[in-house]
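First, one chain by itself in structure tokens, the form predicted on its own.
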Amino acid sequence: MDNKWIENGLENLRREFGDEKVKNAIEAVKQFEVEIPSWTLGPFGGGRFGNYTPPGYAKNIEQKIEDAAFIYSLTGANRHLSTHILWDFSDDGMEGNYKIAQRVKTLCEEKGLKLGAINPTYFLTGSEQGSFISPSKETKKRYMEQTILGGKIAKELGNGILSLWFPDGSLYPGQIDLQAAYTEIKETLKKVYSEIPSDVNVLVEYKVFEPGTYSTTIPDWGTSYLLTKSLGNNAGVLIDLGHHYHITNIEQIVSMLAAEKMRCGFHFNTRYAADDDHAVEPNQEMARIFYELVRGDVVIGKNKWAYMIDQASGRENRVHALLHSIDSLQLSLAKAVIVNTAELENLRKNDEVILVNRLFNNAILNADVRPIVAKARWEKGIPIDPVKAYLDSGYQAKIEGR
């Protein structure tokens, strides 16, 4: 890709779409924000199965920090680091430690980074009866304070998001009671939440199903609304990609939380095996959704909602799985910009059913908007192909080595 591609991409765009469309699409992806997760970097992910790690892994938060600093390098985008308090901030996996969140926090901003959204861990040693809904009372208060310990580092230490997902659920029909299981996450939720700093953003997470197979106590968005909602103004839903049915229309899921106004976040992943075990591609799905997230006006601004890639790579190289992810978002949210709305409501009036998804798709499914893309880091000065920029670093043959 060289500046002559890149002008004659532009101006094609240009005469298809408009001047003002790829000029706002260009700024769109400059401004573009997502966090990406510490634990991608280190030893989770593929490791679950035969034990695999793709070479040079992260085997600390140290080395995990370093890696994030130089995908920022190339991208200009994943300023934010997400982290797991027992993975990131445990001596012992069990319990959270303020003091090695604040080195954490140190060791970002030397490098250029920031502490980002704080999720606590409630999957690990003890949760094989659930969490917040654990009938061990010991158990229950572990995971209770830790969310409160969350909560004070991610407003004195991050950057005030609290990201919540609970593995609470059953593996067969009557194992659990399920009203139960319902009321008593909301109420432990509410005890919670009333000791966590009032300006923090929680965000409470769902998923359809695992490691519950029968039921999850939080299975889908409305759930995770009604929570929320009985929470208080600064609590929202946290949709991940992966976490549905395949035949889930999530784009409609986004467009109704931005009508509520909600202060939601989104996990970006891309969800072959309805997990989130796969790095983001510029699908026409993914496209979709950043219409709906443009079209609510949650993407750039004071209304913006939390942007964060959640991906357990397995086989994959795990920089280029987040530079490649970090490369989709931005191709797709350059589509949801350019699509022409004006004249989209026209074909509406007129009720063209066809012609209408014909003009959509024009920009969603056909435009190539590598252009928009490259154009934008150009102006921010950075590589413009991130990923051939990685290779050509030398940095894997250093990371296998360290």
The other form holds:
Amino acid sequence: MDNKWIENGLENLRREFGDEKVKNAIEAVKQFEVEIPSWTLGPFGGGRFGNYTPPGYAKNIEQKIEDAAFIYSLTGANRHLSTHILWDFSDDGMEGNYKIAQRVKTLCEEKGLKLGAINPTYFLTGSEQGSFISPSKETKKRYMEQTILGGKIAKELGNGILSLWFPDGSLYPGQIDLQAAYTEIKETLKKVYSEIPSDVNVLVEYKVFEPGTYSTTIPDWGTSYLLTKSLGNNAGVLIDLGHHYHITNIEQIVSMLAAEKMRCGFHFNTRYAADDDHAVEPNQEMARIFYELVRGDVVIGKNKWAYMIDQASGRENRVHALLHSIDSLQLSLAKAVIVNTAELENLRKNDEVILVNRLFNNAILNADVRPIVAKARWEKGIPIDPVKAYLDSGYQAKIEGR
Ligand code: PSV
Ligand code: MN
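Same protein, different form: I have the form predicted on its own, so give me the form predicted in complex with alpha-D-psicofuranose (PSV).
After this comes the whole thing, all chains and molecules, with the earlier chain placed first.
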């Protein structure tokens, strides 16, 4: 990848998609921001393969921040670090602690990072019967308090984003009262929302299974939508790619939420079987999702949604996998931006069913947009190939000695 390769590539793309589209794609890639989660850098996801954890994984919050800052120095895209309250801001894994959050914020700032989305942790000790639907009053109270604390941290120390994912659900038909569970989570959410600063963007994530195998209390985007609508204007749906049944048209979910002008969020990853949480690949589905995000004008600018990579690298080195994911997201974004929308409209008007699909896929599937992403990086003054820069840097050997 040298300058000549970039310029020749850009020339080909300009010829096919036009100067304006290519310029816009470079700009979009430069501006796109995505958070990485602290827990992906740590031992999270281990336990399989005889407790194998990839060499060099971060053993404490300082190391997580060090790795995130290294990734940021190569990508310029992940200024914010997303944190989980009971993993990152707790002494005992039971309660959150504001003072620890303050310390983590300071540590982030010392490395040029910022605190990103705050995630209350509802799925550790004591959550076997759920969190907000737990029959144990103490458990439920503890989780409600943690949520309110999360709202305060998001507002005062973070970037105003609070992401909620609940493990509530059931394993067997008849185990819980499904209607009561829905009502309980709805009413409890309303109570905590009223105590969260009104400008905090509260995102409610859904998941069709896990840990519930028969039911989860918030199984799909419709449920999330109903719940967040009942809360207020600053609540929105959080989509995670791996949380759907197979073949779900996820980009259509994006299109509807964008059309509703809801402030939402997206957790990126790749899945083959279920919620695999693999690193992001630049596949067609991802590019189609980005097409709808771009179409909804929620990727950059004042209406942008909250974006995070939610992956757990079981085999692959953490830093390597996250760099690969950011690269994949930028490629997918570039493909989405260069779609020839004017010609798409013309073909639609003429009901050219096949031609419209071919035109769409010229960008989404066939275009080599690597020169766009490389140019964006070159203009930002960062390595044009961050994965190679990491491999050449000796950073992996360094962290394996930590
Ligand atoms: C749940 O599977 C999830 O997607 C939620 O976003 C959690 O916060 C995250 O993964 C980590 O467990
Ligand atoms: Mn998620």
